[in-house]
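Next up is one chain by itself, shown in structure tokens, the form predicted on its own.
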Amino acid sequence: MVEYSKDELVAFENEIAGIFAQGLIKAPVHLRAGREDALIGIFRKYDIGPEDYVFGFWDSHELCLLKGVPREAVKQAIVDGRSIALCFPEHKVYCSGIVGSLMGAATGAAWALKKKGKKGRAFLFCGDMSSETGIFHEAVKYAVNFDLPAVFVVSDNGISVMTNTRESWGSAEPWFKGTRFESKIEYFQYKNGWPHSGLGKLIKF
């Protein structure tokens, strides 16, 4: 991983803010804050370096500028229109505004590198409602059964856009608590300091 401190991470955000604050950025832009910390944590824990492969969705900032893409690359590609999906490929980073769309393929990507005896694992990022899709229970099912070198990273921030996330669940803990499942799952809460999209007021551009 890159070193970035949590007030980088935060600075980061800000910036985009502000500069989407101005209309110049003509796409979504999805901030987050407050799960700075856990986010480090988690790509300390795992040393998680240029052979690893990143997913994520349409909140990537901070997993790009951790898994080593160049912070002015980032910005460039947000300012551009790609916010919610983000890709580097030569960084090993891949970022889509479909939920569930990339869970398969992080699946595939650790069985590959199982399969051809690689160096390097799978992260999937996603939120909490995220992990109740279908594709989701069935990647991390294939990857527990088969071993694989991947880990599911679940952000709980309590809201799926607007919707309490206990109130669709009927449930206090995700699915997977208490499960066989969580040997291949990061989970954490978090209170998010923006809005699920943009900046809560209308920009005109």
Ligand SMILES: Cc1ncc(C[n+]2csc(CCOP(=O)(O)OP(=O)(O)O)c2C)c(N)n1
The other form holds:
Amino acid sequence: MVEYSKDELVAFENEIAGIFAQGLIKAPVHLRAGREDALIGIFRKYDIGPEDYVFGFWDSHELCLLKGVPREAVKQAIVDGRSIALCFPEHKVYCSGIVGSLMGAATGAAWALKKKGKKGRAFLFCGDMSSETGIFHEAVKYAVNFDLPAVFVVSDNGISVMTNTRESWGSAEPWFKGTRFESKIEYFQYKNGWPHSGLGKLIKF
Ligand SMILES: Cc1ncc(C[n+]2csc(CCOP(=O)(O)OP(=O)(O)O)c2C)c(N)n1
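Output block for the form predicted together with the ligand, input the form predicted on its own:
After this comes the whole thing, all chains and molecules, with the earlier chain placed first.
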């Protein structure tokens, strides 16, 4: 990983918010605050490095930085309108704006790494509602069953856009709590300091 402090990650999101507020980014931007320490802790715990793959979704600014994509390259991609699906193949970072789209890809990458005897691992970062999708269940079951080098990281902010995840599913806990599938899952809760998307106010271009 590339070492970033919590303050540096916060400063990056604040900088993007400032640019977005001026109407200079003509595409959706999803900012996150409140999970910096948790993400830094996970990158440190697994010593996520160049050989590893990172899969994320619409909220991946911090992941790109921690994986080692140069700060200016991440910023430029966001300014160019690619925040929602940041991809840096040369850094093994793949993100998508489609809910549930990358769990299979991450599992497939982990399968290929294992089959080829390569060193890397696949890390899939998603939200609490994404972790309730069918494809998440299937991917985790497959990865656990075949002991693939994959880790599924669930950042739980309690909501899906504005829908309460636990109310939707009628359970106080995520489905995998207390199951053997937790062996491939990292889970933490946080309160997002930003709205799901944008700044919570209309931006005129
Ligand atoms: C297939 C699909 N359906 C709906 C959406 C709209 N959408 C974007 S993010 C999101 C909420 C996902 O919730 P969660 O996984 O908890 O993510 P987080 O709150 O951490 O952003 C939804 C429904 C989408 N991007 N893709």
